[in-house]
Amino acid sequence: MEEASQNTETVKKVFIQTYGCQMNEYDTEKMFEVLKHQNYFQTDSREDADLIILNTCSIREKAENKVYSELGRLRKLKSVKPELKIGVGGCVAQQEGKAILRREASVDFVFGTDNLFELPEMLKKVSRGQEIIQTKRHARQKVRNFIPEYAFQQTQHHGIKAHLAITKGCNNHCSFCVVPFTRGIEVSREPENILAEAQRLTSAGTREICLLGQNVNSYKANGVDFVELLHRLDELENLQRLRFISPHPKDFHEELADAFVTLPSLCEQMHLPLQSGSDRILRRMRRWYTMETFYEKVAMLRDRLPEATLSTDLIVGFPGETEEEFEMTMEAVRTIRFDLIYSFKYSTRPGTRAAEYPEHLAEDVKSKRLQILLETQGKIVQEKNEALVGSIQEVLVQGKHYRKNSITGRTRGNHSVHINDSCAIAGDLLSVRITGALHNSLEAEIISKSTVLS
């Protein structure tokens, strides 16, 4: 963050932690915006810190666990630096509340996942010695425009890369998934509030834009859908690539997939969350499709566009699942090759229909599915890496490679490519050569290059 124009003594020092996902870490930049408002400036160290915000995510338990483990720790830390104050935010704070209070006194404030733009309030009662619990859920209209013009009126240069929300919540109470509970119910942004904050994006520089909701192509509001949301951001100037995460199968369509033909900004990557490829399984999820239906998705995309990288997300051992049914994820998983996984043991989250039902699974039973999944997808992963070498490819710089002499970026199928070059700098788009697949990147050479910063 930029340096303060203030007064020293008035400035004071914020180090906020993330875990789980995009949206949290799309949070997380909202959260500077707002206290930096606030005479807050970001520090990359704990102990330099005056403010501490753990921002959680409750997906997954073990991600839970990791939030009580580094409260811990900072419970010492308070101990030598006792006027330091401690906040957690998220998804674990919306769900747990004055629990997260009684169980770590070290913690002033507990925030939910609607109230993060009440920290400036939130801070003034606790420097005056108050417990804050901020975790009451605001009606829906009042969050449509959950990121206040305010938040991002003066951008930042968030790089070459920016997320943007534009969605929030979800209705499809996945019998997994506590996103409804400490999300809320779906909500999505007006268009012209959404436009406002990527037009500033790309004016500071950012060249690639990914929008983010837990159900994101279930987009609508003021008679705007997620299409002709995409088409009116493909207009924007500068904005190089558009990328989505993370959507639903049942709201990929037609006019959705012939989007990915028509808008030049629209990357040739998909994330479609499969979770199961047992009927059975997909219903106990809740989920309310087939695997006829899927692979009927999947072919709406690659019959438009072959080359279109595909991603998806996979839990293993979801209770009840039985050998033949894992089989059954396994032989899709070598059906459609993926060209990128997000695999999971199932994990039972308090409140979720999954989490009473009967047949849970052993711990050892789900860790050796998950085991032969990522070693048949490592496979496939690889195959498909090299038959990329000799392709010509677009590469977006993203900055130097850790090796001497070489920078990374991503393709628009979202490849990681590194190139061995001093030159290239963040933003320059590059047609290259791939000379070399490894596991989970690609090497090439450069052909060309031109400066898309302007």
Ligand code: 5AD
The other form holds:
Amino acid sequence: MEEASQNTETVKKVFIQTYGCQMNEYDTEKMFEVLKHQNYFQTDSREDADLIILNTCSIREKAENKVYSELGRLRKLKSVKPELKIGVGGCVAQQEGKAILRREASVDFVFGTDNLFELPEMLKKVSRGQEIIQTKRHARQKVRNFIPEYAFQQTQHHGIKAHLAITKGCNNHCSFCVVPFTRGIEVSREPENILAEAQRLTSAGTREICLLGQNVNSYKANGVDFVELLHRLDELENLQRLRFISPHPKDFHEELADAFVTLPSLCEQMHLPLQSGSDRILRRMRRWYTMETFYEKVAMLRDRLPEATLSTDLIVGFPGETEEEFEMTMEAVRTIRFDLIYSFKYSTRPGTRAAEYPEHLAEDVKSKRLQILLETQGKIVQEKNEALVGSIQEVLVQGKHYRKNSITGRTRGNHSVHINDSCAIAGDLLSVRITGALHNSLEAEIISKSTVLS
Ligand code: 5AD
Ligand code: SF4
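In place of the form predicted alone, output the structure of the form predicted in complex with the named molecule.
Next comes the full complex, and the chain you just saw is listed first.
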């Protein structure tokens, strides 16, 4: 449990349930930071909380449904604890606004993705019994410091790994995606503001930073582009590892590929969302690349770093996707041999272009395709993990593993590694030999250790 600031007012407890992506996790951390200044402690128990916030996700229908089931459970809790305040934030809140209050009377306030720093004022009004819907977007600006400095001024320990948002929003409007509606237009943060937060993190013990953005590599602010920003972050003392998600293939170019070679902290790992292996589907998705150019991008990375790990996102069952077109996705998966894929059944999102497309596929067709994809990918991962057995890898220790006397960490390629040894602590950098390949992780033994925490 985090400590609240030293105010004499009554201390209250907040529970935040986070759904969805890393951007939401990051926003939740910032909410805790804001609420700490309002004398709120973090609690892990809903029953114990004075305030419950759901930080919601609407990327797929399933994620959205989860929010409403949780609100149903919370209604019961509120019926025995009427003073409990319930807020809904994040992407569902941004889109649904008032409809949430209408549907679920136990909700006291709803706030959008641009409004989390307005929580103190909202809570004041809520405590006076006012019903709040705050989903107003900020002015349309390409560059803005959307994280106020006070939200990263605390010297609390963030852990060995931390996320850091450098852009928010998205201008791409891929036809299936709700993000441009829920997160608004793309905004880049000023480099000085990003560096200040990164500095704060590394001084507090963070050794690995993962930069976040819906379209992270299109970052540009005050004449600093994404590659330049990576260079500046790489110079930070004590930063061992730098990663980023999610890039768009259209903005992956030679200079960025070179950065993987020249910047010591930039890990040899990249997430490059493909979505489909069919050019026709890619066009209908409004992705603006072809398979030919995607293969060129993969080569750009692998020609420089053959060992780099590559992950991707894939959608199966997009409207109108034929068996042949699905087979093209399978062909791409077999040819590229990604180290990891995040695969999804297409989910209709109201308001998006694809929702209006004809030829939506039946759920069982989508499920079958997903299953075929997962089976093939499972074999590829197993083979790739087995090929790593015997190799020497650098592992950044994350902490203790649930198995007794063992620790867990990640390679630079982002493979999860378990080590049957308890002589290292979080933050240690180990040189290890891989001794075994499990389904989703590797086993290893320590060769040598260097403690990097200063
Ligand atoms: N249906 C299924 N998957 C989706 N994604 C985004 N929108 C949808 C949707 N409507 C997936 C994409 C994206 C990832 C974050 O989520 O693959 O890259
Ligand atoms: Fe959605 Fe496409 Fe933007 Fe990614 S790039 S957030 S998939 S619209």
